[in-house]
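A single chain, nothing else alongside it, follows as structure tokens in the form predicted alone.
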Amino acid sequence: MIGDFEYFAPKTVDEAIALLSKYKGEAKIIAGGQSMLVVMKRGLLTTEYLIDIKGIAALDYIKYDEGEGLRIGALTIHRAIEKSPIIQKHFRVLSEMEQNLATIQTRNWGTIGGNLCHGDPAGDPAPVLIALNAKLKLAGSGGERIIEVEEFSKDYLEVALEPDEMLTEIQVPTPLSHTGIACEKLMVMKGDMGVVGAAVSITLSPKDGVCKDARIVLSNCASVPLRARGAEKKLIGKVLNDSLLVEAGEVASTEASPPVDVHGSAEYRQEMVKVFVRRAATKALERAKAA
């Protein structure tokens, strides 16, 4: 049961930050509420002050410039990202990721910023954004700062926001040439949270096809989205083939420390890491060769 709270609905970022500063450490932000309301109903989160930022229209946008890359406002809904022609053309992995994120009803209301700030290691956007080397813009009473998406998650449901800060923008650089990016996740049913998931980025040298860079990120395999750096090292500096991708999946499995629940044991999830890293890496490699 949700307890009583005082409700605010600011219309600008400045108004929201002023409220966060006034009730520093006591207020919580709600955007779409698709995750937060569940936590509140279960009694896992209580607050005296709830700041609803859904009405801040200035944080709902998708912009692209080849030099600066992609900019997504924190209040952009998942469905807008899924259907955006700009994203489908230049960052299609984000559109593909969104197609398997919950239901259409959820995607029509839930926001990308709310998902990231919820801090669930089983969430879909963060691993893909880490594979894309994305950054986040945070705004607070002390001004703005930029943080890597990889550094944003601190622990289960804990992110690197100060009490008077809010997420305002996701920044995704234009991928290097000859880069392919893909994501795959194991679901009980389409749209479910991933039992495990993998996002992989591969950049090839146009001269000899050697892997110049690789990023492998796992979901629901630790208390935060997990960068499998050991698996990445297996690929960088080599001409990639199926056996190397299999080996990368095996190494990634050893780096994972997955949870145990009704959907699978830790051992099962580690086996599935092997499968889904290989699947995502295979697709990313095909795209890198075609880029």
The other form holds:
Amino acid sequence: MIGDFEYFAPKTVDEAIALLSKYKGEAKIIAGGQSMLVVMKRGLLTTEYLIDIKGIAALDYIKYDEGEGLRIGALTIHRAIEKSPIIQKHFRVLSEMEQNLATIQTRNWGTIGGNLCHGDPAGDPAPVLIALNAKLKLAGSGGERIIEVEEFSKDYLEVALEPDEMLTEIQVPTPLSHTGIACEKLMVMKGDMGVVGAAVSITLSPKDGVCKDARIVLSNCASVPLRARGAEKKLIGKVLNDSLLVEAGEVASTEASPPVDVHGSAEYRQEMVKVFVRRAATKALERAKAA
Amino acid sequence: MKGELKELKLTVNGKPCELKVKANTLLVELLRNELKLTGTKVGCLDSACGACTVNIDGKAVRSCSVLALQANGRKVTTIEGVADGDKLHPIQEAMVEYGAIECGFCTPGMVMSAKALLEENPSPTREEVREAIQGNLCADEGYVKYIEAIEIAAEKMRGGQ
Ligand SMILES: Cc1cc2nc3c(=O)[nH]c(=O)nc-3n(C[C@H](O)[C@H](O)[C@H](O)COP(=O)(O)OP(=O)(O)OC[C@H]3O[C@@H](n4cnc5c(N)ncnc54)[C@H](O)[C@@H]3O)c2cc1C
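What would the structure be for the form predicted in complex with the partner chain, rather than the form predicted alone?
And the full complex, kicking off with our chain again.
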């Protein structure tokens, strides 16, 4: 049913990279397979060589240090992020995002790294990580490099990985003080892929309450996670109130070019962008004020 | 080599198994076709319905969405491993007693999701019970009775009777 392949289960990152270099272009990585196996079962993807990295235990970790921020190994399962006390305390938005990502069964096996590398513009983690200004560590035969999450998605299901590279770590800096971050997505049922979604980060100046920085990122509104920069501009430099958040939603909606499918027309989704940007921004603003 | 049989060692329902499988075998295919453990059901084979839910190292996972080889070295529990001989597990007992089972097709998956929940969290809230079986589709819409049965089982398992 799934096309046949030669199978490898490397135990270390070096072994995995050696295999990727050896079979350049003809090999595919599988982590939890929660996205991969769906496309393979439909015959949309075949590979000569399958490199199963799920067993690389060294890439399964969550570490936090106030200065360095949060480090998540690429093979950390969604459920571990959702349930991590460190994340719930310092990066609550990541845990909240995970609570609405698929179902427990999928979160128990699928990995954060696999989600990002799948490159689905409807995925939930990337927009939140972009709002958090996160970076990714990639390892390849030439060594390691760091790339902004924002630069990672290139097109629908395409990411900036070279054939001999893999994702090893997600790096999330500690947010500036007086920052609030929240995400909201429109779901047909809880845990469904978002019809549209928004992640918003707002940083206030402690002396006058002016918005110093805003990051607004949309899911399922373009071929990649979309920064709504026009909407951000509406907020930066102002003392925020609800009508400004409404305006930001309206601008974001004009920046979006959402897909059309059974869950909604482009027009409907654009309307929903207004609603979900405003909701996420309202929550982010409350949190920034409380921070 | 493609098509080559690969060695797989895992524990299924407490029994160590050593087998040879083709790399493109799904865990659910291994369980049903090779090990003849047909209690695990296949609904959609597309990671949508949860009928094929088993426990891997105590966690609920969809066996249609895991390669058999990925279970290497792990402990897999299927519905056949839940009862103790003829004695039903409290979750199964409660489901029978309180009429949670309608057509029964989703039941093995429901039991496996409930078992993973109660092992991790013996006193779940109603919301946590709902969330635990959110990924198990019951086409009869029999959710309320499942939720009640899982709560009753939780109470029994905590020694409440
Ligand atoms: C029913 C269902 C509902 C879902 N709902 C949601 C949802 O609401 N929101 C959401 O965001 N996602 C959702 N998903 C998607 C899914 O949960 C994730 O995309 C999945 O967890 C991916 O992780 P994985 O480890 O299974 O990756 P895999 O499927 O193994 O891999 C995905 C891709 O990433 C590559 N890859 C994996 N790891 C690495 C690595 N470390 N380095 C380089 N390349 C790598 C693979 O080659 C492949 O191309 C859903 C999936 C299902 C089945």
